[in-house]
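Take a look at this single chain in structure tokens; it is the form predicted on its own.
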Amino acid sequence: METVATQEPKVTQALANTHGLTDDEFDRIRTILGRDPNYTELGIFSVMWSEHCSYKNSKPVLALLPRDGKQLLVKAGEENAGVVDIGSGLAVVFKIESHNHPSAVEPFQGAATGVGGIIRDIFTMGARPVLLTNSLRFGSLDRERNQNFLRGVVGGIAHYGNCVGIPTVGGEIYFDDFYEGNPLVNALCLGIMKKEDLVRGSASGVGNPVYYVGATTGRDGLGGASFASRELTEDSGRDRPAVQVGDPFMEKLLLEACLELVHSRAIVGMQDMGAAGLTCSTSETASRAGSGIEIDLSKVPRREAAMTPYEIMLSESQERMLVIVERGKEKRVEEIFEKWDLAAVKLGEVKDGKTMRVVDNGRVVANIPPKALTDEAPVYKREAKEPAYLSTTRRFDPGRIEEPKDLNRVLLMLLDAPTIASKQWIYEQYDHMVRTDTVFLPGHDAAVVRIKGMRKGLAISTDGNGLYCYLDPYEGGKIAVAEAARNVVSTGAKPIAITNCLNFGNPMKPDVFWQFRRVVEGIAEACRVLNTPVTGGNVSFYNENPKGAVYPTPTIGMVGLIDDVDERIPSFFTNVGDSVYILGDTFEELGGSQYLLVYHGVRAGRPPQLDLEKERSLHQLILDCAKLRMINSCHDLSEGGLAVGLAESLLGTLNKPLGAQVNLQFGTDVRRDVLLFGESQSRVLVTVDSAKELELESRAKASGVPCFRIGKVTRSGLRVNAWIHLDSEEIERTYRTAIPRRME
């Protein structure tokens, strides 16, 4: 059917680049609709076809991920977000996604609708939202510009999900001139429900009604999709309008109101309005359901006046869904929404045929096949070729660093360093105990929050370390997944499955599309070793500054399960005269490592060779002492060693520091600052009652991880051989006040 020309510009290939489309795909669309698209046409394929929203350049290298697991419900990129059965007919839905851009530009805004998106993409499948974390990059904090941007992006998080009413329970953040001018955003969050109250994003059933519910529509946020899928310039202040701005208590109405929704049965399918606003939520529901749409804008609530059908379709205004409704039971849905207070309004129906048709009072101003805008959208397989710098930093020989003389200073100057030190400043603008069941606070290696009603709990880390990925993108993949995983078994914490948010500069670069593939190979092989499939997420590309790219950094939301939350484990020394033991081995291992880049301002070597097989019996060592309660905590080793890993675990009490005193006999054949700062993999501290030493050893040796008891839990003071002799008071003093010191 011919379209009706509307008073927009004339569609040009010109026109077409300057909206993110090559030669070869505007010929593409005109051979897919038998013409030349209108204005409005060329908009709504601008949109679905940015790599923000058709994954073009990564689709390809994600086939590589392992996504088939007997707990989950749902394959990794069929919903909006992952489901996984956890027993009891409950499942939880999880899902990690980026807002850099945004946030790069309105740190406020951009992050706490960051927030808001990933929220809606929870509810949408009928999962009552329980939990948020972040995942966040920046540049250094002895610059204003980064400050301003820190302060900014957690408003924007504290600020909404204070708000709305969930808890912001953890996270994780790094701090690097990698990331200057290029922050990284991503935000997770979880919801429970009960397996039957799943719902899809499918315009099924032919006649069924199609609503628009929530806020109305403005022209925030035009144009999101297609901004986040170019690199960000000195001139991207000027894109202000493409930054939505969100309203949290709008979203708590509207979450309340689709979850009644929901349980009233009279829904066949939902979909958020994200990226690509009404555009990508109608022609996703009908492309997965093989149906054809209509819709008409004059139905549209709108906030703006003299709204073009083009703005309309590509609006990205917040807090609004896409509900198709069962045919009769209108009144029921319009009743809901009129009790929350929000519009809830017939847009159109599900129609015979595979057209999305957008009418506008009675003009055709969209008449599109909705697979050519998802399941057919071009797909491309970019030329990858290894970085040149990699064969400078694999020729470092950490042996040519001068070992200090002086180890007190260098654990204070690492504790110091804000991607060490306490994150306090950070977490303690969220609130983390709305809804009563956060079990552990933000600090522990993982977040521990109970199933209100149940015994049971899960566990949620979020882990990914750029610089790794930057030295050796496969190893650094594969250690983003064994950490987070590791940090949840550290809680008593069974894995389960992942998310990922996949954060690359521009993958048109063929160095940056090779760190992707090896970083994405990498993830894959953790994931099979340790059987923790992937539910989906989002990939992030063209992060960069004037200067390149960022790291290369994925980010990895892992989940975990625990039978009961009786059984978890503190990441912090708990009790005085407890045993101290080193589960793990220890190697000349420093390439990557945070003591060489804040000590000795070097970023090279290779970062530590991490052995999948090591890495799944200590996870399986760790939650057998768990079922029998025989830890009284467990740490990861990560940034900074056992140095650093031993400081952190004298600060978990609400009153005065412990302390430990540490005899070092293994590994002597290391030098003194590999062994207290280098970060060699899969280790943990723990502590256990000294009648339990040798349960603990014979336990050890069963499963072939290496066990050495290094020490004491005391009252005070950290003293490890002969080499650091600190005041607890001192530690906490300077790993507590080096982030809010840099923010004064």
Second form
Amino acid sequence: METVATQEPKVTQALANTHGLTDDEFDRIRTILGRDPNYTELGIFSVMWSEHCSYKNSKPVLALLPRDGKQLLVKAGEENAGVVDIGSGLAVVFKIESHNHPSAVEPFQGAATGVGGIIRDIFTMGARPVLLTNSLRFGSLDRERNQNFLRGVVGGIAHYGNCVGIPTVGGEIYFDDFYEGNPLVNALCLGIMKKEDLVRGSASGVGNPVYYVGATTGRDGLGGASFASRELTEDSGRDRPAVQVGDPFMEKLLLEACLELVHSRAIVGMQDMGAAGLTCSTSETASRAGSGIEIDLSKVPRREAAMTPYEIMLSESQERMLVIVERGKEKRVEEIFEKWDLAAVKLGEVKDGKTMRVVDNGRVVANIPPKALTDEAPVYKREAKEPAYLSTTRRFDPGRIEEPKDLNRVLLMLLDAPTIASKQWIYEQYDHMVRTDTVFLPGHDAAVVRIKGMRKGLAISTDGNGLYCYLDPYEGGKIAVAEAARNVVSTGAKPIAITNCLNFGNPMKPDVFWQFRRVVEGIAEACRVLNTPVTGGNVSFYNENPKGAVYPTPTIGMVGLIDDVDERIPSFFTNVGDSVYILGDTFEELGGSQYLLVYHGVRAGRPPQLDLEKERSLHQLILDCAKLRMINSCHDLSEGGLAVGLAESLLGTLNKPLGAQVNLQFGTDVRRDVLLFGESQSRVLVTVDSAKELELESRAKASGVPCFRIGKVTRSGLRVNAWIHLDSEEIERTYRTAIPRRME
Amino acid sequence: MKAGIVVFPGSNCDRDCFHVLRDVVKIDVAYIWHKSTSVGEIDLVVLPGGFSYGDYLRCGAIARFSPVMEAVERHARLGRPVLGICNGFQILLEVGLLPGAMLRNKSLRFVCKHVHLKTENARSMFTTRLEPGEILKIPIAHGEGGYFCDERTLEELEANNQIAFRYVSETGELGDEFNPNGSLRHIAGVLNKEGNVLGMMPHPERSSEQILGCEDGRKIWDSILEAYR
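Got the form predicted on its own; any chance of the form predicted together with the partner chain too?
After this comes the whole thing, all chains and molecules, with the earlier chain placed first.
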């Protein structure tokens, strides 16, 4: 390898093709440059025009998402992450991103660097990261391979997040054969800052020096962005060198130094070197500012000998940042990095004109207009066609399924399903309490953190049911948003904005692209009605294993704001004797339910239908009640339906399990399994003191929200009509041991 | 009374301790940078949790060579209080202010959860506000918290009443199922012979406010405060 340094391959159409560029794209590069690109330039174009960096296949569809709202300080796509005003001079910055492909070939490092990357996206804006969450998808946990995936991914997330000192406060996870061989690993980070601390990823001001700070550059992660933009194959293990290796200690130092830098007011811009490393950070900062930029590669601190300009420009070594310093304040910047024992090297400066010039020991190795790499990257309208499988799955009639005799057994089976069961085995590996702000520990519908020094609190939830999206992408997209919002609302927080990560198969396949478009349309509709604009996110295509695409899987990260954190509502029953209510209607809906999947082994039917206006009324009712501190608990009904919702409500995180006595008086024409396990939307379980029954009922009536009193909280045992009768201890044991017993 | 919190590169509970001492216990508090050669005019030194130097080599193994550690040792030898929490406890073991060593958790996994502790020594300056045998609920968060020492040291620890806390059940029973990390004799916190240095794996700063679900950690801070009245 060492000798290759001086022997650059000759650039040909064939070489461009192996870089993932089409013949048309190669021609376009020649037109832009007015000449053939050299090898380094070809590499630069190939990563910047990859789907991962350019969104070339998704841009026209993403334009459907609502990105407006008076609360948005920075809109989606303008910067590394969106910024939302939460009042009192504060803003939150948050974003979710995928690291699916790296995690598939190297679960521990893949997941760890996914966390590292998203943390940098947040502090690069000037915000202090205060929490992490994640959305994970794996194949069946009864298979050893997926147990290893889970162990590696959770270990990697814990390794990174714990060491940096940012609590992982929540998350969600599904296990399904459709994710076999192509796990999804999406990580979300949220930061808080004073509004005036906002830093742009912009290289403005001719003559301002450009600094490289943080870790050294090596050959790790070479071509990671391109690797993420193809399907996984049996040979993907060979791409392991495209996976980066993370050093969370370095990240922690970089985080502290960069925040000190922000407060020093010595910089004009900052951007992390994530996908496509130095290439992406230099071209994007110059492009945003509409300026030119020049850097000298001979100055780049390296960890390996004889690296070529191509390798340096494309390296995805972690924990590095590009900082644009205000001229004259270089010394202040160097002092801060020296304090933290980090490298800070001047690489070049902002230039007049519109080119990105990269030199190496006096030789120009790349000379490209930055806009050609960013705003002017190709955009494609892909063909979309409804997938054939839908005509079969839609025809499925759940009415033909035989109703099980032993409903206790069904409930226990569902509680033992890893998708539904307690995630304690996972979240106990994450430090979820560091920073001492986590006022709702994991296990709640949404995590809630306080903001020290004020009454306000933030709630956060991540959601996305891939099976619903598989059976009806539009409804599934709507539900992903609505459920995330409902989870946040259930804790007493008002939803304010979302970030999304869109995980799909190969967009060149018309049926995959149709799924993508329909899901986005559903998300857009829900965001409009619920007034939660999209602040940004990430698209991950090519999630396919040799058997086909994963479920179309959007993951929605919803942020909610609580004006007074003491108004928060727990997700578990709190007092014996409280009255239990179900708010919202239950319909004859079994399609796409976990009950059908787990008990009957059926992946078919229509998923529940969502009426967004009803959803909105439900939210308003709960938030009004929260302000009045009327309800003692509130739990969203989702996978596993009412029966699972009741069982979960018994199992508070810090106390012994409680019980419930429930009597369902619905019409006799509705099936018992539908009542117990159906997943109709816009429903929650709430409890109130018996003295507050009338008030709840009249408020619900006034809001037009169906409201049924179904029972009481008891000391122990779950009874539902004559159908379910289980010990609370058996429920708890089943629910809590489902994952550990498979993992140990 | 004034407290100083040492900040190593990689400390991440420094701010949490600062918050509790300033805003909850309401005493004077300052950060002490790891490159300082003095702890300043300080009564209590806190070595906070985190991953000092990335826990490279071994937890606490590099931090012990920080310039500030010589000053911390001097402070301890003068009989003044030093409290090491989690990574701080590991550093105290590495520097030799406390006997013993830390092993990886028996599960080989990081674990973050609430545990129960039994107060074994209620007479030290860190525990005067506790009753002998009092049960505390305080969270842990560590990957290497299995306390270990040789038999002679263990005998000495027991004989000198140096074991401050043990992991127990909610009702105070000892048992492997209540020991979250495989610590020898369920040890969760250790004092030096003189009783002015305490190392503990659980995080009292995470359980000193009602909003966090538990205030038991407060009693440890209040004990130190009382010792200085």
